[in-house]
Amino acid sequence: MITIKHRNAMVRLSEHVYEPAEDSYLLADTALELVSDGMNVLEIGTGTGFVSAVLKANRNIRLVGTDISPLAASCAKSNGIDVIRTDMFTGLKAMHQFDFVIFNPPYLPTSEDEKVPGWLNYAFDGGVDGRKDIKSFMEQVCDYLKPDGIILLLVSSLTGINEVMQEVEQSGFSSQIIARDKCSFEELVVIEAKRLNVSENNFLN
């Protein structure tokens, strides 16, 4: 089994689970700058558990991950992550309990003939426009985030960064890009989203 090390975290990989790449490293490093000791953190779609493992190796936090893939859930557990095998938020109590909700969604625009077989497809397939799971995420996240909590969302220029930010803002959040990385064929960004208060929502509407 291959193991990688980053920021004091040792992470086991699996051939059947999305291997951490530039997007994973950007999200992990950005989250590490913002997450403090004592916080409650939720990572949706944790995969190998790489981002969560980096946070746990450097911060004294309470953290839980979710993943729809049983193979990913098993891999993340082997890396010391408390994982619930579920589809996004399903199986979690809607209790406004998390300071941070972190999500690296499947963001590649994917047609029917581009799908890959098995559970690995869930790590890549963002639907026709790459934003299928982002929309579903934004519709649910408010029930799990503290009023002053923060969302960290990793997206690609292939997904449409401006379109994602509009989706975030239409869901009642402010949004700003706080980190970016230029790869060979895409730009990766981390969007920080914070809930607008009632007066701000009314003003925007």
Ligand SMILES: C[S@@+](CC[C@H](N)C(=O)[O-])C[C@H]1O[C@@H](n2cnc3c(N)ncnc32)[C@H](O)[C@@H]1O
The other form holds:
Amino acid sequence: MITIKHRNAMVRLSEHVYEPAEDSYLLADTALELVSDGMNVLEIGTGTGFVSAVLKANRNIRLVGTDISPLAASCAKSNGIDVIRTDMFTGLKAMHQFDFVIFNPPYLPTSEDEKVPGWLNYAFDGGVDGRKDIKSFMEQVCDYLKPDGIILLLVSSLTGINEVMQEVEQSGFSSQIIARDKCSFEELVVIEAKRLNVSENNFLN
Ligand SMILES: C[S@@+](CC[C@H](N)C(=O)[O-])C[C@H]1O[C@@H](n2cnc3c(N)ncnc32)[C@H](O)[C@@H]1O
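Just the form predicted on its own so far, so send over the form predicted in complex with the named molecule.
What follows is the whole complex; the chain from before opens it.
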């Protein structure tokens, strides 16, 4: 069994579950700078639970994760994460709203013949433009975020950073890039999104 260690967190990897990579590390390190003790945090698409485990190992927080893949949900559970195996936010209806909602989505533009077999496809396949799950996430996230809550969204230059920021803003949020990492074939960024307040919304209308 392979285990990785990062910032006091020990995380076991599992076959057919997304192995934490540069995107996971960038999101975990950025979230750790912002999340404080006492907060309620939701991670959508937790995978192995790596990002959540880093937060839990360093902060006294309440955290829940979701993942659509049963293999990922079981791996995250073995890493100590309270996880619900579900599509995006489904099954969280009765729960409280969160201070932070974080998501490292499947963000690669993917055609039919680029899909990989099995549950691992959900880790990569962002639909033809790479933004399918981001759109679905932005349509639903409002109901799960406190009025002053913050979204942290990891995306790649391959996804179209400007297009994602437009999508975020059209959903009624401000968006700004708060962290970047240049990798071999892509640039990764963390977008921070906050609800635009009522007067700003009125002004824009
Ligand atoms: C790029 S991986 C990120 C995994 C982990 N958060 C990390 O940073 O290492 C995306 C994850 O989102 C999950 N996922 C994809 N679509 C989902 C959906 N509709 N609802 C919940 N999880 C989803 C995948 O199964 C995968 O574990």
